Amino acid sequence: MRIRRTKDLDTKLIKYEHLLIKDPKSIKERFDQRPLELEIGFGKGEFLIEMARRNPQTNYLGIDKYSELFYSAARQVGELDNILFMTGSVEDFLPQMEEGLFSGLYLNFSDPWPKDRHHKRRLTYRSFLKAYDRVLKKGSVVQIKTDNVILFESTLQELALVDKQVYDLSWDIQNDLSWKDSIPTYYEKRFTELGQKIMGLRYRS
């Protein structure tokens, strides 16, 4: 994703600091006690904050490395209590993050590191798939989806390798039932507008 530059942006987030969370320690005590859900790269947010605008009843809670999307994003909340976001890298968020703190995950239009020697940097891999386990809560929802042919292909043989089951497998997700109530983002109309097929996966921690 290109992302543009925004003037005077520390000054703008000022507004919507409060959306912010900054300690990933301190992700627990910023909810409250309705069921946590993840989404890793939230783009412009739009998934998320339709999500969190048709579930009510589920806090959620977007990451992204890229201060500029928050902004994009926060403009967006409105008078929703029930999102939250980060900025800065998930790698390092992870392994500070409570065990069993999340009840579903999203992956949405990851980075496809298409190169062989970046592998390891694609979200679904190994390392990655391990570290979701452990914040997850046993059980929960991972959906994924995505336009690359090389991102899927490699995200369903690293899920085989740390023997999870998949479910909802689709090669174009446009054309499958079982995909009818899922909330496109902006890329994702952008690609079908294109005539680009969308793969999605699903399966639980």
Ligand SMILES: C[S@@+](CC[C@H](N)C(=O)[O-])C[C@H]1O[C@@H](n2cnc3c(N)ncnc32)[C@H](O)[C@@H]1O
Contents of the next structure:
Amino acid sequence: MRIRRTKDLDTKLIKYEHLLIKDPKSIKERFDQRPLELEIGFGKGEFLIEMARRNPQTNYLGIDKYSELFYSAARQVGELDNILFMTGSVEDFLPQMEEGLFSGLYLNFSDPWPKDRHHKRRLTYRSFLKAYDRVLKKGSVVQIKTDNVILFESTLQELALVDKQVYDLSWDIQNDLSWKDSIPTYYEKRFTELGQKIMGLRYRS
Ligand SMILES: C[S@@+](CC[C@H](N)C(=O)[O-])C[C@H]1O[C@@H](n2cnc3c(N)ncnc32)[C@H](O)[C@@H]1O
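Could you give the coordinates for the form predicted in complex with this ligand, as opposed to the form predicted alone above?
Every chain and every other molecule in the complex is listed next, the one we just looked at coming first.
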């Protein structure tokens, strides 16, 4: 995602500090008892914010690398009381997170890292899948959407390697009833406008 640099970002972020979690060990105490779901790579944030709006009985945590994206998402939160964010690389946070913290996980249009030599950086590489399993409650749904065939096919291979059963597998979610309620992300809207097919899958931790 192209990041537009924001002038005086640190000053502008002060207003939204209450929406930010800095210490991965403090995630649980920052939320109430509602089940907690995670999106990794929230981008502009519209998917997670719409999820929070539609599902007030669930809490949401979004993680993305860039503070600029947190700023963009935080400005849309308004009165919602069920959404918080972290900024940084998820791989730095995962080992410090408590086991069984999350009841769901969303990976929307993760960076595809199409070159073979970068395959371990994909957020669906086996080491990531194992790390997700540790922080997810058993039986939680993981939902993955992408426009990228290389990423999608490698994700299927990685899931097979860690013995995960995929369901709702679709090579074209726009024409698939199991995906009709899925909220489109910023990237999804862009790729759909360009006529590209969007792929999706779900599995349980
Ligand atoms: C291609 S964009 C997709 C954004 C959004 N999910 C969408 O569908 O519109 C990928 C996003 O993942 C974030 N990202 C990539 N690698 C990450 C990592 N290791 N940890 C946290 N966020 C990451 C990027 O900063 C970027 O915002």
